[in-house]
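This document opens with one chain alone, in structure tokens, the form predicted alone.
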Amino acid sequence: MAFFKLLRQSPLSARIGLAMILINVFAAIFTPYIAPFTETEVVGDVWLPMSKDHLLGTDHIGRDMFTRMLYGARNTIAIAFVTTMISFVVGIVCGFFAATIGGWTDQILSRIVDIMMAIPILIFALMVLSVVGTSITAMILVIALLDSTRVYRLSRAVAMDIEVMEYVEAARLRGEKIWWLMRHEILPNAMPPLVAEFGLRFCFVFLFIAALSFLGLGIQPPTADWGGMVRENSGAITFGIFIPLWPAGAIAFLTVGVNLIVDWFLHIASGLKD
């Protein structure tokens, strides 16, 4: 197959980086199989060093962190993606749109989403979050619609390059509609960078949520987050304890991976050889 051909000839780091991130996808898959406690489960006393029974510990009320780990990567990396997708979608329909149409509806977009852009995004996430609220559903639709406006940026520069091709052209005066050209004259042509951007997005948000929970208003307990587990360990530090470098650590291990593919990406994509 194509992928396998390609990925024999990648180089090292974009196999790591493959690796990683399919080492965590696998982890958030069979976490119910791999887990030896439930999410919720006290298990032991209060910060517990590593041991046959607990192969990281426990946290600060008794759970079992590799249960933790394995239930914070499940929720955190779910989370992630379907947020990076609605704001694609979001994103990439209102860029394209924009970029195809022109004129007034161009002008008002652009302007509406050059506002959400000037507010610091972490400050206006707070701020929407402690009105609204810090369920699951009213995190991803805030944080999915501020990540949006920076795809509608890229998606809409993409778009206006490709919308005065000749075949562009070609196509509207063959009578085609606004959605016909966006889905099959400028998607096709624009998937490399947004792919691109696709995963880089990915490592925003998810370190984005991280962020938010660090900071309680994130994914809420007793819901295992990566983010908040940070948190709610961080006493430890204290005591030379070092439980919450678990969760940190894989924060990091993932932001890795997924920027290692991106980059072996950008690189297939600009045709550039070795």
Given for the second form:
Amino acid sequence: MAFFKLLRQSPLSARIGLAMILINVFAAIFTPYIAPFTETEVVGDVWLPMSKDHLLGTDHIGRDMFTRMLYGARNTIAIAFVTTMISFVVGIVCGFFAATIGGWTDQILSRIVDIMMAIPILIFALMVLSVVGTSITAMILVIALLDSTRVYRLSRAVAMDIEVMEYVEAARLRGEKIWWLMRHEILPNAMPPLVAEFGLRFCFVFLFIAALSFLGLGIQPPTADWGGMVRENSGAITFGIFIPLWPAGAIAFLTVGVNLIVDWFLHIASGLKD
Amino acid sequence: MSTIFVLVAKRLGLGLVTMIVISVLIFVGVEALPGDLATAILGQEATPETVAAFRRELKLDLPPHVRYFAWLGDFLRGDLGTSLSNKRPVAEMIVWRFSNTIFLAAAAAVIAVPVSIILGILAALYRNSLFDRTVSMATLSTISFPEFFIAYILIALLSVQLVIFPSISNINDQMSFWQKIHAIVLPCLTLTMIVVAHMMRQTRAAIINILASPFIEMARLKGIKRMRVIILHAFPNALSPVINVVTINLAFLVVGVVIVEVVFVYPGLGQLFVDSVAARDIPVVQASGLIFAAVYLGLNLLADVLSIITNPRLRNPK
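Return the structure block for the form predicted in complex with its partner chain; the form predicted alone was the one displayed.
What follows is the entire complex, opening with the chain shown before.
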């Protein structure tokens, strides 16, 4: 109920953002029911224009573009979501551990993270993928691990501030274990900044996976994903067929939506009132 | 003066240590391969003899630390090894492409830096005005867009609809300077748009931060003209954060170049890097990765050193 109350007071930009996200989530969940064809079915000629049968035309080997867009939403969003979740679990656990234990654990973890953050994520990821080869599992793990360094930084900083509070001290004196402290004292109080960060990191991971797939090093065909679909159809643009703009625009659409919500959330979390 | 010198020397030392650790990481990455490089590249069908020969060729039969120092020594002498896919020396492949990448990045920087600083200052001065809101919305959406979306929109508009600029930026040494510039207009514009968005937002934040400080309020209360407050009071103090913003974004530009090069089939280091990752041409990947990491690290180092020099507060740390 509190959510609906909050929503009623939300600014227009946040409502637009929410609508943009819901459209994507709806498309991703109900893909098999909405999609007129199956994911890899060849249904006509190459690069057909938009028509009643093929709402967005057909792609470079004659698959229905609308169907591919829906499956693309499903695959791309699901993979980005799983990756961000892994990144957060790893980052938060390590960050909280470093903050509550301190000492050598903190020093070692923080120095490792410093080094990893000194290399741009794209360069690091490309080097790792060249060694382990390109597969979806490898990509998810590599991105999640690299991205968790950013989550680690934030959750460590937030936990540091909470860790010195009296109630944590009291729980310590009660004899609670570190794991209990992290779950019951630190995590609930660290939630607001972490939720906002989740939105931002999701955008980053989502764009990053799209970029890797666009470079041909992420999700491999024939699986539909938006980044890869831009790559496959990129040749069309020189013929004046703007089909690669659909998946590219869809990526931009979802990212803008999430950013609008994050902006609103940061605004509430910072306690600012208009 | 001597404290600054010590601070800068410390920072440079730290940078050097980071670079060495990164080079070890890049080297060890190959070691971590399940099996080893030879079996991974030659595949399942390779006979034990070909694997052994290949291992000898890559010197995989020596112990790791010996190989690391040999590799690093060769690297510093400019011998980057031989490409696995076409047997050419890596250094030869990289030099020309790296100069192309620098050319593209420099062209984008020449436009992006002044534009974003001016836009950032204006947006900070007239904040919450229509101008500020429009620019903020535009930059926010540019940040949310994938690089290739901006690139393909530019191609659709300027290369397909109005046939002004080529959609493929092929350059070679026979071309004159202006021909090259004409060829790289679209990738350059794409990069500029991405970097301007980040740089402008950070400049705006830095300037607003300074305009909110008490000494500016004091200057205003004294009745000094607005322009004079900005030029004499705000600008000298804004210099340090702005220099920092610019340098860090230049580092960002060097990485952003990878995807833009692929879109426009530009013969730069980024394109070579991506192709080599797909072909698993490890020596080329190691060399280009190390170069990208070094440039990125170097620019970040420069940002830190410049901010130490231009910021008096950092000269006397607690």
